[in-house]
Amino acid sequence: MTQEQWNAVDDYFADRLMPPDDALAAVLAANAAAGLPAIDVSPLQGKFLYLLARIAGARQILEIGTLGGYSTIWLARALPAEGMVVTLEADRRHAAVARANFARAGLAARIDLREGLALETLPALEREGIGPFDLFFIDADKANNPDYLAWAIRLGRPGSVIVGDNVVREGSILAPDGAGPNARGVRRFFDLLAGEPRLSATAIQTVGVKGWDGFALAVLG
């Protein structure tokens, strides 16, 4: 199978799966514009987002890593009118097109957007007794996922969902140490999923139009 193929696969689902969306496609030009890194998550696996957080019937959220906002937007609409996503950026670029996105896409009411570094803002949430999450998306730097996951861990419940992205890095998980602090990063977040017994937890990997990748999947026990 070729890149080309994986597109064209992605693009029959999408055609019969989801309709246009202009407040969406909006947000992605706007990224665009703003010279942001084409790193978003794909339509469909924004879908498959806003499908887990309305399956888990999610009613706060944590996402890790906003980017332009793209996904945030995705799992804004699956909460119900009282719900919020709280979603944290460490750059100030990123932050202030996300917020323009959550603006222009009528969410900005039911999106906390922290600005700094994760690993200083996730104390801040819970010395303000944020929580406890339904669902946790984690997607910025991988070096750091093992700490994410730990504060997961500590800021969720029983039956809480934690989805962690790019974890396949196009197989450079299995490269030796070598391959770089993220896919060291990757691989001690997976040593985490393994020892701890509180969570129960499966990966998938993934093709279309995002490459060679995957996903992790857990439930908080």
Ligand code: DHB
Given for the second form:
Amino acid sequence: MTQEQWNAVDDYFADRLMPPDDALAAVLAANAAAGLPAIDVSPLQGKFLYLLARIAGARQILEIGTLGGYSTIWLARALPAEGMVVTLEADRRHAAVARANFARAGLAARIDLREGLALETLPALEREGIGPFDLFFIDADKANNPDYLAWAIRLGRPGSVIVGDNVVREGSILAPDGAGPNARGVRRFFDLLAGEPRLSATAIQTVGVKGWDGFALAVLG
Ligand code: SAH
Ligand code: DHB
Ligand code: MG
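Show the same protein again, this time as the form predicted together with this ligand rather than the form predicted alone.
All chains and molecules follow, beginning with the one already shown.
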């Protein structure tokens, strides 16, 4: 199987399932114009996150790793009128682009973007008594995934959904040279998923326009 075939099938699914979306196209254009890396979830993956949030009936969502807010907007669209997405971003430039994207999409009132290292902004959420969150999307520095999972458990409730992005990365989590901090972080994340009796988890490998990758999916018991 080749990347060209994966792209062709993703294109086919997108053609059938993804109507033209000017707001999201504008986000990707603004991200590219600002020089942000094109590492957002794909359109079909964004809709997958949207559907998960709808299925879960999520009202409060926490995302770790905003970039330009492409995934954030998919998640925010799944919310009922009184719902909120809190999204955490360390990079000032990314945060500024995301804020402009949220305003342009008319979603600024439903998205609370917190700038700073997530491990520094997460304790503030707890102090402020925000939550419990119904769904978490963990998509920042993979080396800190173990800590992000611990925070999701703290800030969640029975039934909360936890989604982790990029758990395969072309197989690099198991590669012989997979001793880098990201691969180690993802493996430690799976160790915690395996050993935490409050979590029931699975992982799904994906192919498509983003290559070979995958999502971890867990529910808090
Ligand atoms: N969720 C986005 C993509 C996020 S890319 C989407 O799918 O559209 C990962 C983001 O995490 C980058 O913007 C990066 O700056 C941010 N990040 C990396 N380390 C971080 C940290 N320690 N705290 C908060 N954000 C971080
Ligand atoms: C990278 C990060 C991501 O969150 C992603 O979905 C794809 C790639 C990266 O850092 O290369
Ligand atoms: Mg990602």
